[in-house]
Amino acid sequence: MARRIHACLGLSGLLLLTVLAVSGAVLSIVPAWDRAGAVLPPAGAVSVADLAGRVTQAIPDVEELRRLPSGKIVAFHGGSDGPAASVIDPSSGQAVMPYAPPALQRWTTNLHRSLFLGEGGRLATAAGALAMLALTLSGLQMTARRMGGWRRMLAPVRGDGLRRLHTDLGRLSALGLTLSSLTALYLALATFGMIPDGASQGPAFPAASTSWPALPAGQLAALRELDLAQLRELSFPNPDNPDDLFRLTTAAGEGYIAPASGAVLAWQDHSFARHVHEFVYMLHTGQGLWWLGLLLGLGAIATPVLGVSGGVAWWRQRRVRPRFAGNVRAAAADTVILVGSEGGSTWGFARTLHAALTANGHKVHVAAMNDLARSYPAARRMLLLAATHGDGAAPASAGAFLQRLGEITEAPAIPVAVLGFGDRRFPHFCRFARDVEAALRQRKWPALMPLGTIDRQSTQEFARWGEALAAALGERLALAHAPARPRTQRLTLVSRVDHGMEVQAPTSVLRFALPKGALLARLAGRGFPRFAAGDLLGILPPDCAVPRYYSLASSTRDGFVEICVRKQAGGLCSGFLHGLRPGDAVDAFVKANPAFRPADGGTPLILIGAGAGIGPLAGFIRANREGRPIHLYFGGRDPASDFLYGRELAEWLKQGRMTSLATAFSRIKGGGYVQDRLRADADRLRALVAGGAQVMVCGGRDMAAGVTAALADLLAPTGISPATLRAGGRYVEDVY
C-alpha cells in the first residue's frame, strides 16, 4: 500500500510539488539575505524609546516603525513623491537605504502561496503540502522496510546509482520536508479559518483623554522599559489629531500609549493561538531563524531531484517486473507467490508459475517478498521464489523479508515451499533461500515440499521442480519457461590483447567502443547506461537467451567498455568472445554491481586478484585520479605470458594512481600464489587494516578462499577477522 501511494502521489503531483519546492527554496534565501543586511545592536543596548527618539529627530514625519523578523528596522514616512519606507540604523536613527521587497521576492511569494490563482490556488498548494507529507512518510516506511527495519535506516544502500541517490537524498531531506509540509498544512488551515490563528483587533481604543502636549517619543516611559528585540510595530499618533495615541505591538501583546504621559492606556496580551501561529510561521519561512530557512531550502530543492529519480526508477522497475494477467488481491488468493529478485529474471519464472496455476483454476497473487503480509485469509499455500544476490546476500525485493517474517508471532496454517535461484560457482549457492527455509522452520511454518534450487536460471531444473509441485498439489502442472531476452545493444570490438597461451590459460582483454546515446534515452532505460568499474557486462552469445556476466574493467568516464575474459574449456560465451576480431560485434547490456565498489573516502584500498580477476581492480586503479592509496596484489602463472595489464600497471605506479604492486607467479622458479605474498607482507597489511583500509578480492573461488584463510591468519593478532571486516563493508568479493 505504501509503495502504491508513494508512486501515485509522486507521479501525479510532480509538477505541482516541483513548483512549490523551487519557489520555497528561493524564498528560503530571503531570511539569510535580510539578516546579512541588518544592523543589530547588542541585546539590551537599545530600547524602543531610544530608537523612536533618534528616528523622530532624523525623520520628523515618521509614521510607523517596524522591526522585521531578521532584526532589520524599517521606518514608514512621508517622502517627496508620497509615502516612503527606509531601512534604519538603530544606533543613529538615520535612514541607510530605501526599503522595498524585491519584485522577484513578491512574485515568488505569490506563486508559492497561491499559484496566482487566488483561493483556488491556495487550496492547490495545501493539497501539495499534504501530498508531500504523504510522500515523505511513505518513503520513510518503504526505506525502513527495504533496509530491514527502522534501526537500520542509516545503513548503506544497495542498488544502482539512481536507487542510491533517491534513497540517500530522501533520508537526508526527510526531516526538512516533513517540517515544511506540516507547517504549510497548519498555515493553510489557519488561512481558511479551520483552526484559530489568534489574530485579533487588539484592545478597544481608549476613551478620549487629554493627550497633549506630547512628550518626545524618546521620553515615553512605556517605551523606555521595552528592549528593541521585543518590538514588532510602533505607530505614531497623527499630529493633526490631538486624541490620537501611539499603537504598540510587541512579542507579548499590543496596546495604546498616551503621548503626554507615556502610560499604557489599554493593553491585550497575545493569545496562545497567536503565539503558536507565529512560531509555526517562523518554522515554515525561516523568518527569525535564517539558518533553519536555509536548511529547509536545501531539503526543498531536493524535491525535483527525488521526483525525477523516483519516476525513472519506477519506470525501470515496471520494465523489469512483468505484468501478471489476472493477478488477484492478496486477501482473495488461494495461492500466494512471493518473489525475491535482484535483476528481474526471477520475476519471469514467477510469471510462468502464475500462468500455469491460474490455468488450473487457482486464484493466484504475486508480490515481492518485501510485501509479506501478516495473514492471507483465503490462502491454502505459499510459494517463495528467492534469488540469492552475489555470494549469499538477499536480493533487492527481499531485503526486509526476514525482518517482516520475524514480526509475525503466530505461524499460519498454510504450507510453504521455497525455490532458490543462484549460481553453483559461488561457495554459498542459494544461501538466501536456505536462510529463508531455516527461518520458516524455526518459526514452525508447515512445509509444502522440500527446498528446491535452480542453478543459473536453468529452465530444465525449473520444469523438474514444477513436476514435484504438481505431485504435492495432486494435479497436472507443466512449467515450460522461456526466458525473456534482455534488452541489449550492439558493442563493436575495437581492440584485444591476448595473454596466457603458453601456460594453457588463454585470457584476453577486450575493448569495445562505447555506444553513443542521448541522455533522455538513457534515463528511459533504452540507451546504454552509465557504468563503473566492477559493474557487470551481460553478453548474449549467438542463439542463447541466458546471458553470461563479466566484470567491467572500465567506467563511462573512460570512454570505452572493457572486460577481461579467460577462455573456459567448453565455455559457450568465453569461446565466442575469444573468437572475436576487431570490427566484430556482440549483444550486451550493463548490470549494476554496487556491492563490489570501493568505499567512499580516501582510506587505502587493498586489491587482491588473480588471472582475469584483475579486470575490475585495474578499472579501480585507472579511475584513481585523486591519488588514493591503492596496494595491488596480483597472481598469475608466468610473467612472460599472463602478466595482465603489466604495462598499464607500471605506468599507473609512475602516475601515483597506485601506491604499490606485489606479484606472485606460480610457474616460475621460487614462485608462489597471491596468498603467499599476503603472508610475506603481514606487518604492512596489519597496519593498513588497522588504519581503516578496505580489502577487495576478485577471481576464482579457490583463490578467494585461500586469500580469506591467509588474511585470517595474519590478522589474528589484531583481533580483526575477515568476517568482521565483511560485516563492516571493508571486505568485499567478486568471485566465480
Given for the second form:
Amino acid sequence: MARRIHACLGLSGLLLLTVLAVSGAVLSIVPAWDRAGAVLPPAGAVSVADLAGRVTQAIPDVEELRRLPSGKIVAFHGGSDGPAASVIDPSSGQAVMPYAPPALQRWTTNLHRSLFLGEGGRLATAAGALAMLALTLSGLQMTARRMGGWRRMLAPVRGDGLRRLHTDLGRLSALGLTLSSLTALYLALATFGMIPDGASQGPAFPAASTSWPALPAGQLAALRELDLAQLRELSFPNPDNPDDLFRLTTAAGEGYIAPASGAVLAWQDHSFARHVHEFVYMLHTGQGLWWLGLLLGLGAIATPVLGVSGGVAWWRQRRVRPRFAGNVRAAAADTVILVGSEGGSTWGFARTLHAALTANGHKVHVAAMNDLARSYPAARRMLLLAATHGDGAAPASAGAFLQRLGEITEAPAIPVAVLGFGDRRFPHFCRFARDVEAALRQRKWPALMPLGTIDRQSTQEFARWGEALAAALGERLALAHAPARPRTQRLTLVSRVDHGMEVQAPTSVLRFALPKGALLARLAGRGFPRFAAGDLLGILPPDCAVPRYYSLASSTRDGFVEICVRKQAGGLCSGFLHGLRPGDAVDAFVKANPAFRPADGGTPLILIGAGAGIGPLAGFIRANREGRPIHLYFGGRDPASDFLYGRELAEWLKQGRMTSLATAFSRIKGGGYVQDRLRADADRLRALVAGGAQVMVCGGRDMAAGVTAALADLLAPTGISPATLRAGGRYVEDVY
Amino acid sequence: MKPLLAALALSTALTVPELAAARPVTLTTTLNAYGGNGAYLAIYVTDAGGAYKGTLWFAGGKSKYYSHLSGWERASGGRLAEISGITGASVGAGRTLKVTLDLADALFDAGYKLHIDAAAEDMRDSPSDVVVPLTAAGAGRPARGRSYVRSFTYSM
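Please show me the structure of the same protein in the form predicted together with the partner chain, now that we have looked at it in the form predicted alone.
Everything in the complex follows now, all chains and molecules, and the chain you saw is the first one.
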C-alpha cells in the first residue's frame, strides 16, 4: 500500500513538487543573507526609545520603524523623490543603505505560495505540501520495511547506485521535508481560515487624549523599558493630526502610546494562536532562525533528485517485474504465491506458476515476499519462491520477510511450500530459502511439500518440482517454463590475447567494441548502460536462454568492453567465447554488481587475484587515474605462459596507477601460491589494513578460501579478522 | 473594471433617499509602480470635523490584513458590515482602479473629505495616502497620493 501511494504521488506530483522545492530552496537563503547584513546590538544595549530618539534626530520625517526577523531595522520616511525606506544602524540612527527587497525574492515567494494563480494556486500548493508529507512518511515506511525494521533505519542500503542514492537522500532529507510540509499545511489552513492565526485589529483607538506638546521620542517612558529585540513595529503619529498616537507592536502585544506623556493608553497582548502562528511561520520560512532555513533548503533541493531517481527506479522495477494477467486480490485468493527476487528471473518462474494454477481454476494472488500479509482469509495454500542474494542474503523483494513473519504470532492453518533458487557453485546454496523454511518450521507453519531447490534457473528442475506440487494438490499440472531472454545487445570482438595454453589453463582476454547507442535510446534506458570494472557482463551463448556472467575488466570510460575468460573443460559458454575470432559478435547485457567495487575515498586497495580473476582487478587499476595506492597480488602458473596483463601491469606501475605488484607462480622452481606470497608480506599487509586499506579478492573458490585463511593468520596479532573487515565492507570477494 | 452602482446605506449623510438627489460619480485611482504585491485600498469619507461617514470602496480580500489600513480601521471601527457588497480585489502596482457609484448631491461642497488608505505586503502602511475635499469644482482634477497613489480623480 505504502509503495503504491509513494509511486502514485511521486510520479503525479513530480512537476509541482519540483517547483515548490526549488523555489523553497531559493527562499531558504534569504534569512541567512538578511542576517549577514544586519547590525545586531547586544541584548539590553539599545532600547526602543534610544532607537526612536536617534532616528528622529537623523531622519526627522520618519513615519515608521520596523524590526525584521533578521534583526535588521528599517525606517520608512520621506525622501527627495517621494517615500523611501532605509536600513538603519541602531547605534547611530543613521540610514546605512536604501531598503529594497530584491524583486526576485518577491517573485519567488509568490511562485512558492500560489504559483501566480491566486486562491486556486494556494490550494494547489497546499495539496503539494500534503503530497510531500505523504511521500516522506510512505518513503520512510518503505525504507524501514526494506531494512528490516525501524531500528535498522540507518543501516547501509543495498542495491544499485540509483536505489542507494534515492534511499540515502530520502533518509537525509526526511526530517526537513516533514517539517517543511507540516508547517506549510498549518500555514495553508490558517490562510484559508480553517485554523485561527490570531491576527487581530488590536485595541480600539483610545478616545481623544489631551494634546500637550509632544516629548522627544527618546524620552517616551513606555519605550525606554523595551529592548530593541522585542520591537516589531513603531508607527509615528501623523504630524498633521494633533490627536494621533504612536502605534507600537512588540513580540508580546500591540497598543497606542501618547506622544505627550509617553504613557501606554491602550494595550492588547497577542493571543496564543498568534504566538503559535508566528512560531510555525518562523519554522517554515527560517525567518528569525536562519540556520534552520538553510537546513530546510538543503532538504528541499533534494526533492527533484528524489523525484527523478525514484521515477527511474520505479520504471526499472516495472520492467523487471512482469505483469500478472488476472492477479487475484490477496483476500480472495485460494493460492498465494510470494516472490523473493533480486534480478527479476524468479518473477518469471512465478509467472509460469501463476498461469498454470490459474488455468486449473485456482484463484491465485502473486506478490513480493515483503508484502506478506497477516492473514489470507480465503487461502488454502501458500507457495514461496525465494532466490538468494550474494552469499546467502535475502533478495531485494524479500529483505523484510523474516521480520514480518516474526510479527505473525498465530501460525495459519494453510500449508506452505518453499522453492529456493540459487547457484550450486556457491558454498551456501539457496541459503535464504533454507532460512525461510527453518523459520516456518520453527513457527509450526504446516508444510505442503519439503523444500525444493532450483540450480541456476534450471527449467527441468522446475518442471520436476511442478510434478511434486501436482501430486500434493491432487491435480494435473505442467510447469513448462521458458525463461524470458534478457534484453541484449550485439557486441563485436575487436581483439583477443591468449594465455596459458602451455600450462593447461587456456585463458583469453577478450575485448569488444562499445556499442554506440543513439542518444534517444540511451535516454529511454535501451542503450548500452554505463558500467564499471567489477560489474558483470551477461552472455547468452547461441541456442541458450540462460546467461553466463563474467566480471568486467573495463569501464565505460575506457571505451571498450573487456572480459577475461578461462576455458572450462566442457564449458558451453567459455568454449563458445574461446572460439570467437575478431569480427565475430555475441549477445550480451550488463548487470550491476555494486557489492564488488572499490570503496569511495582514497584509502589504499589490496587486490588479490589468481588466473582469470585478475580481470576486474586490472579494470580497477586501469581506472585509477587519481593515483590511489593500489597493491596487487597475482597468482598464476608460469610467468612465461599465463602472466595475464603482464605488459599492461608494468606500464601501469610506471604511470602510477598502481603502487606495487607481487606475483606468485606455482609451476616454476621455488614457486608457490598467492596466499604464500601474502604470508611473506605479513608486516606490510598488517600495516596497510591497520591504515584502513580495503581488500578485494577475485578468483576461484579454493583460492579465495586460501586467501581468507592466510589473512586470518597474519592479521591475528592485530585483533582484526577477515570477518570484521567483511562486516565493514573492507573485505569483498568475487568468487566463481 | 466594470462600472458599479453602489448606494451607501450605512450613514444618513450619504443615504440616497431617491435617485433624483444623486448622481453617478467615477473614482479613478492609479497606483505607482512601487514594486510590490497588490495593494489593499480603502476609499472612505469623513465630514468637516473629521468624523467617519461611510466607505465607498474597499480593495483587498483577506480581512486579517485590514488592520494595515489603520486610518480606515480607526475611523470605521473596522466592522466588516461597513464594506459588505463593496469589496473588490487588491490593485496591482502601476494598475488603475475605476469605480462608478451613485453619490448623494449633499456630499459635495459641504466640507466632506475623501480618504484613501493604502498598504501592501512587507511595505509601509499609508493611512490617508490621499485626502481630497469633495467639491463640484474639484471634479476631474487629479490629486497625488503620499506613497502608493500616483493620481486620483473623481468625475461626474
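Residue numbers count along the first chain shown, from 1. Since we're looking at a predicted model, the values are computed, not measured. Take the two forms, superpose them, and find the largest set of C-alpha atoms that agree within 1.5 Å; that set is the rigid core.
Looking at how the rigid parts shift between the two forms, which one of L111, P483, V280, L182 is at the hinge?
-> At the hinge: P483.
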